[in-house]
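One chain is shown next in structure tokens, namely the form predicted on its own.
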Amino acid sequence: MKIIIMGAGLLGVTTAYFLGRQGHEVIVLERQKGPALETSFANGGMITPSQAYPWNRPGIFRKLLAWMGDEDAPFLLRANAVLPLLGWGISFIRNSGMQRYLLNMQKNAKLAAYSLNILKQLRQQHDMHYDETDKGTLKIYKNDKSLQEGLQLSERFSDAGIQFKPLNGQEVLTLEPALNDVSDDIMGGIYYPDDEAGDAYEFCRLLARQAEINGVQFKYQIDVIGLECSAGGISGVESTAGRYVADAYVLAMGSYSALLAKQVNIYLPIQPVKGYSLTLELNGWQTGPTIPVIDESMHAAVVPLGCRLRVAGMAEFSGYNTDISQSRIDNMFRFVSTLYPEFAAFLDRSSALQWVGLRPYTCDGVPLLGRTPLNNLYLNTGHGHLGWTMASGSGKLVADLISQRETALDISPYQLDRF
């Protein structure tokens, strides 16, 4: 079968790889000059089944209202984004009720755990290295109330086989000595031993190379500008390089998937949520962190990636705007300097890579995989903050579905017709 994949980020590349392995003729169309140069490029770097809960947890509506206009807020709703978000936002809030929230959390946890296993298989099979670490994730808390809430959430993941260990303040420091300078601010933590981390861009680049060995064609610097629809399916893709025709089509364009699907009267409940990151050189700092650390109060994380640190976080509703807010960047510099005061002597702001990406977020916080109302159009998008965590498993599931193979997970909870 001939298959066209639109998008060469994490989800497009993994889907292409597995379809190529299954013997299909695969063409990937990507507007950038290489794979993973947009949202997948400098994300948080964490592969965290432990953090598979949606962002719209109970009480989020009040917090969003309270945080409006606050540049230091972990979630920021900009005034010019309110109107475009109305319909989606109502569903987002409706899914923040406890029953729906917990159901969606379980869906994500199951997919995330499956995906981590697939990623491990890929790494072993191809001897891939992407500044990966399998030391787990440490989440730190500054007060007992938030720690207890975190433990309660973690207990909900036990059915998905996600392990966790509560830590007191001293145990946190034993696990990560780099936090010693801020020991007075840490009440305790939760350690998730099965989590991993790594450079998503490097992974995509290496996996795309493996896909090419399997015959997948990557066509870069080509914009997909439209879909042609006839007889209940897609009949062709219009691009800046002409028209492409295939038997099946996969939409894996992140937040932009919704804009393209709208052309063929398919509504995808996806909104872009801007996230920020800094990539910093260690510059000889020998006693830096060895494990990813999440500060729940800041909704931000510091992740070691070889000789670099990735500082990532924030969530900003500002439409498709990809401008970098200097105040948000300054906030992230303050965050890493506060968390690791010793790093201040080694930190070179001038060489820092400042980056933003648009996370494709569904109104229920669960990705969109599989079939659409058009018989040959498939989805692999809407993963929000969990794209890196869920990419390998999502690519395998969608490829198996297209190839009419039995999928390892029931894909129906992730399909569009759930709405």
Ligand SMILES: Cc1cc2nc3c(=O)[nH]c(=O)nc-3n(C[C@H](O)[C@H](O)[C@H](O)COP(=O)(O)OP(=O)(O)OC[C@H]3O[C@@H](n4cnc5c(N)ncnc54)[C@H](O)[C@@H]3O)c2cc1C
The other form holds:
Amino acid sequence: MKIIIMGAGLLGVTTAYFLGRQGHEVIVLERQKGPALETSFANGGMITPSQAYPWNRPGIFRKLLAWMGDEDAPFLLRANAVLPLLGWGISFIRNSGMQRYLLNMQKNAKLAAYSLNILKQLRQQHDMHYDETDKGTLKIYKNDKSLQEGLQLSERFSDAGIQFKPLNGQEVLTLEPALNDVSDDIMGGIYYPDDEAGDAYEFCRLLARQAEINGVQFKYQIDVIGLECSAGGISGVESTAGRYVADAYVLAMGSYSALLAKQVNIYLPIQPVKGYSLTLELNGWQTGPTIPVIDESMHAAVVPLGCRLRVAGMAEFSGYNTDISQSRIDNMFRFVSTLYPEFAAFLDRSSALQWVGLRPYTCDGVPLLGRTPLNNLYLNTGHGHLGWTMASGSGKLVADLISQRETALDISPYQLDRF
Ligand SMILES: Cc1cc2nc3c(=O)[nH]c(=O)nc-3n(C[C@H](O)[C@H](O)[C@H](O)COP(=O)(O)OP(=O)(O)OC[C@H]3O[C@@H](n4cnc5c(N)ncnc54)[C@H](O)[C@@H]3O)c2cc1C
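After the form predicted on its own, can we look at the form predicted together with the named molecule?
Entire complex below, previous chain first.
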């Protein structure tokens, strides 16, 4: 079969790789100069089945209202984003009821756990290295109430096979001595031993190369501008380099998938949620952190990636705007310097990579995989804050579906027709 994949982020690259392995003729159309140069470029780097819950947790509506307009808030809803968010926002709130939230969390946990296994297989098979670590994730808490809530949530996840270990303040420091300077602020923590981390960009670059070895063609600097539709299916893709025709098409353009799908009257409930990251050289800091740490109170994380630290966080509803807000960047510098005061002596702000990305967020916090109402158009998008965590498994599932192979997980909970 001839297959066109639109988008070469984490989801486009993994899908292309598996389809190539399955013997198809695969062409990937990507507007950037290489793979993973948009949202998959400098994300938090965490592969965390343990954090696979949707953001629209019970109580989120009140929190969003309280944080509205506050530049320092972890979730920021800008006034000019309210109108375009209306329909999506109502579903987002509706999905924050306890029952739906738990159901959506289970769906994500299943996909994330499957995905981590596939990632491990890929790493072993191709001897790939992308500053990966398999030391788990440490989540720290500053007060008992949020620690207890975190523990309750983790209990729910243990049904999906996700291990966790509650830690008191001293045990947190034993696990991550780099937190010693802030020991007074840490009430306790939760350790998730099975999580991993790594550089998503480097992974995509390496996997794209493997896909090319299997015959996949990556065509860069080509903008997909339209879809042609006839007889209940897609008959071609219009691009800045002309028309492309295939037997099947996969939409994997992250937040932009919704805009293209709209052209063929398919509504994808996806909105962009802007996030920030800093990538900082360790500059010889020998006693730096070795485990990714999530600070629950800040909704932000610091992740060691080889000789760098990635600091990531913030969620801003501001449409497709990718401007970098200096106050948010300052917040992130403050966050890492507060968590690791010793780093101040090594931190070189001028060489920091400051970055924003748009998380493609569905209104129920679960990605969109598989079939659409058009018979040869497939989706692999909408992975929100979990695209790296879920990429390898999602790519394999969508490829297996297109190749009419048995999928390891039932794909129906992730399909568009759940809405
Ligand atoms: C700050 C931040 C931190 C994050 N941290 C984590 C984390 O720690 N762990 C985790 O699991 N996930 C994390 N994520 C989420 C993860 O990065 C995303 O879910 C993932 O990158 C989405 O991948 P994608 O392939 O769907 O989209 P993208 O990476 O955006 O890929 C889509 C591709 O489509 C291309 N494209 C778009 N429109 C067109 C067009 N018209 N024509 C041609 N090409 C087009 C784009 O150039 C892009 O390359 C984070 C995200 C952010 C922003």
